[in-house]
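Coming up is one lone chain in structure tokens, specifically the form predicted on its own.
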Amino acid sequence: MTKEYKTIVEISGPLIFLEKTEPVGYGELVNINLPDGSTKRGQVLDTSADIVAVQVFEGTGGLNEESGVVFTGETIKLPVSKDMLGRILSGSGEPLDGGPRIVPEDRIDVNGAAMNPYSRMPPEDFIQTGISTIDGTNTLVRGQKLPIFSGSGLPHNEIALQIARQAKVPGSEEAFAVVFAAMGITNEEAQYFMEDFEKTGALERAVVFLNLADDPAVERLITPRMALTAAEYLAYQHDMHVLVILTDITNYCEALRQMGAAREEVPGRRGYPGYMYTDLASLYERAGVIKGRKGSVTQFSILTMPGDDITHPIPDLSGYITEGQIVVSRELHRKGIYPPINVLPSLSRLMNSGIGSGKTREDHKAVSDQMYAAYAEGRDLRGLVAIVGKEALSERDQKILEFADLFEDRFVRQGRNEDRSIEDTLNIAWSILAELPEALLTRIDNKFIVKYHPAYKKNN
């Protein structure tokens, strides 16, 4: 029979501390029996020579020194099955959609197993999101981890839902699934997500985990691990290509800071725990392609930068771990442009391995480089115009200034339900580049100009 211990010495926020009574493991599950007969669940967070710290999932209300603690000897496991597809679950894996509990084919530890670096394959397969600023200039590759850096009040959730609806590998018949995990969202946002998934039919190939703002902070730390465990199961047991969307990593880090404060740890930068880098890496590094396995896990994690500060610890540490970033711009949002993605500070470090002949199109890299260069110069010229006026510019500079406006209006701007193929994206790019004198297209090989430039197409 499992022993019950009544050795609680302190209750602090979501944590209880009890005198050590038997050998316990990190992450071990705990049942806490309250004096009123109800039971709460917890997890061992820390263990020393004489004290065990336990985080309580449902909050510590109603607990006192008379509460009994039972160590189960198990870690948190997610019941997994292919029937998860099409389901909406809570942050701890309980059904939220009124459906039955999932009948598990297996139960998997949510902390996952570390991926052997030697067994990783270099990502190289293009994923089409249908959004030009990502596909055209910051291409997502299968197995990549590419965060979206946003700010409060910007439409990052709409972008996430659009990617969830539209993402696919063009020309491939392989099974593609989306695992969507939302952390610390309001009830209103949860309703919005659920309605959008159900209305658009995207739910059929998705597993959704929703952790609400009024759910315990401890659950917020488990939610992304639940989502990644489901993704790894679908990818490596059922050979599916899985896109994981995590929103909002900032809420996750706030929960991490709250737990650190409850444990009275020495804080690091801005009060966040010193181990936040390692903790975030344990999430981000669960993306990849493994040799000998057909499936893959690709990650889009969304984080809102507090005060739009890209040097804040959360985006700063994420940038070190991930392979680039997509930056959502408040300036473009104010202009009424959707999606307001600023391509200049955005970057996809794996883009070059996922584009080109046989993957997207032979002219992709050259077109992307040319547009980036012309748009960057056009943005600089806007600052000059504010000082000297448009009339003071040369004819060449005026053309580049006009290009920057066209780029934002025709390439960046698109509808919330507009799903552009990579061909569409590149053709729109050429139609804008055609507004520049051919002499300015210095980054594009002449053979591509002859083949794809609208002026030559007309003549042919």
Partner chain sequence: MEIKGEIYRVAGPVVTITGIKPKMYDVVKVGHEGLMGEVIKIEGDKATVQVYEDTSGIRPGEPVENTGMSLSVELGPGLLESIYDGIQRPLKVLQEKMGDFIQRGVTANGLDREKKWDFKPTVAKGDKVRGGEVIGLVQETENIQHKIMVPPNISGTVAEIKSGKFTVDETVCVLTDGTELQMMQKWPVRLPRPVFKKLLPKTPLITGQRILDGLFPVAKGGTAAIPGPFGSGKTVTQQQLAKWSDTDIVVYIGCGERGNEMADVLNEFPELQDPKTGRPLMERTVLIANTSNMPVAAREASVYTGITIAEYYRDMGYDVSLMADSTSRWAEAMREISSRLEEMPGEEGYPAYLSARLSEFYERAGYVKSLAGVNGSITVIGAVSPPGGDFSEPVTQNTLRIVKVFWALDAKLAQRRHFPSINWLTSYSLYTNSLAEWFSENVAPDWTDLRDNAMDLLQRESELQEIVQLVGSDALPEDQQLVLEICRMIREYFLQQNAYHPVDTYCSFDKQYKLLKAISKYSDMATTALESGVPMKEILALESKDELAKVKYEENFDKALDEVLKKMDSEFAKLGGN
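None of these values were measured; they are calculated from a predicted model. Heads up, when I say rigid core I mean the largest set of C-alphas that superpose within 1.5 Å between the two forms. Residue numbers count along the first chain shown, from 1. What changes on going to the form predicted together with its partner chain:
- After superposing the rigid core, the Cα of Ile290 is displaced by less than 2 Å between the two forms.
- Once both forms are overlaid on the rigid core, the distance between the two CA positions of Arg269 between the two forms is under 2 angstroms.
- Relative to the superposed rigid core, Glu254 undergoes a CA displacement smaller than 2 Å between the two forms.
Right, the form predicted on its own is done, so what does the form predicted together with its partner chain look like?
Shown next is a single chain and nothing more.
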């Protein structure tokens, strides 16, 4: 096991190739001793009797044919313990906060095994984030994976932090533990998160993994796996409800692309590897609730869409895997609306299991659908008005046009620290729906109109 090989025959990008080894296991962790005395780590990507390919996490800088390679005989493992809470670790799990090494209670393979679909419990516990465009129209539930699709320069970090601060399951006192993994973000951005965690005391209940912009890109491929391993450990061994924030998925995918290119693979769409869907799924699917276990893993990751293009492979493949997406809009941001969430392309696929009577309120679904329909039509009409003028609109259309403005102004817009209860959110919704002629409320059952429409409430 401890045998050191000095048989590197080729170094290419983040990869090294060795020959004349004993049989080496696929995916094995590798330690590399550099001539200058430092060490690096890597992983076996391809192994045969003749040649072994290793990807080096810290990059191959400084490596040469003199470097010694030791195969550890095991796959990459994360030492875990409950004492990880409150700690700041590097992208590959080493302490960065000057604290002691984690004394492990266990060492877990970071790749995780797939959760048996038969063991899954469909997520259904409503998480109140205090943000109307999420709670009201794109409800998050415990165990869901719901990323933020944003663009560069948009306030996604603020939104993520506001959610991390405010998220709670009404009726349950327990706060979420947070696992935060930075992948290739700047030091400044990372500081922004850390300060907020410290200020609000969230850090005590957080495990932080930092792979920053100037850290090696290859390391990014394990950082989220480390984070998710820690999250699963806390959720399933220690019954905690864990909120995982991975940021930025786009940087992760870039690293993946870089690796693919280094391996001279046939690239898929726009140069990203053909297996990117499967690879991303191996991250996103590590969210959920297991029958008979108390904890849960909820993922709320951030992804910046290159060129604000939702059809770009990174958001596209993500959207095919995650249980919806919260889309941050440049247009709303320019209008000065915070949080600039555009509900139309946003979606929470698990919303229906988290809302309704006994969970939020019986009229929730209908109210949400109605607002979507009216807002979508209102936005279309804005385009039309620009051409034909407001006068050319029918009375009905004018009302719908006004609704779109009201929706953005009263429902979408809220304060950075404004923590709305779900009741507040639904009441705001009714107050703006009430501005529409009742006959237009075709999505809402009459029984709810009678019960919740302000016009009827006054008469009661």
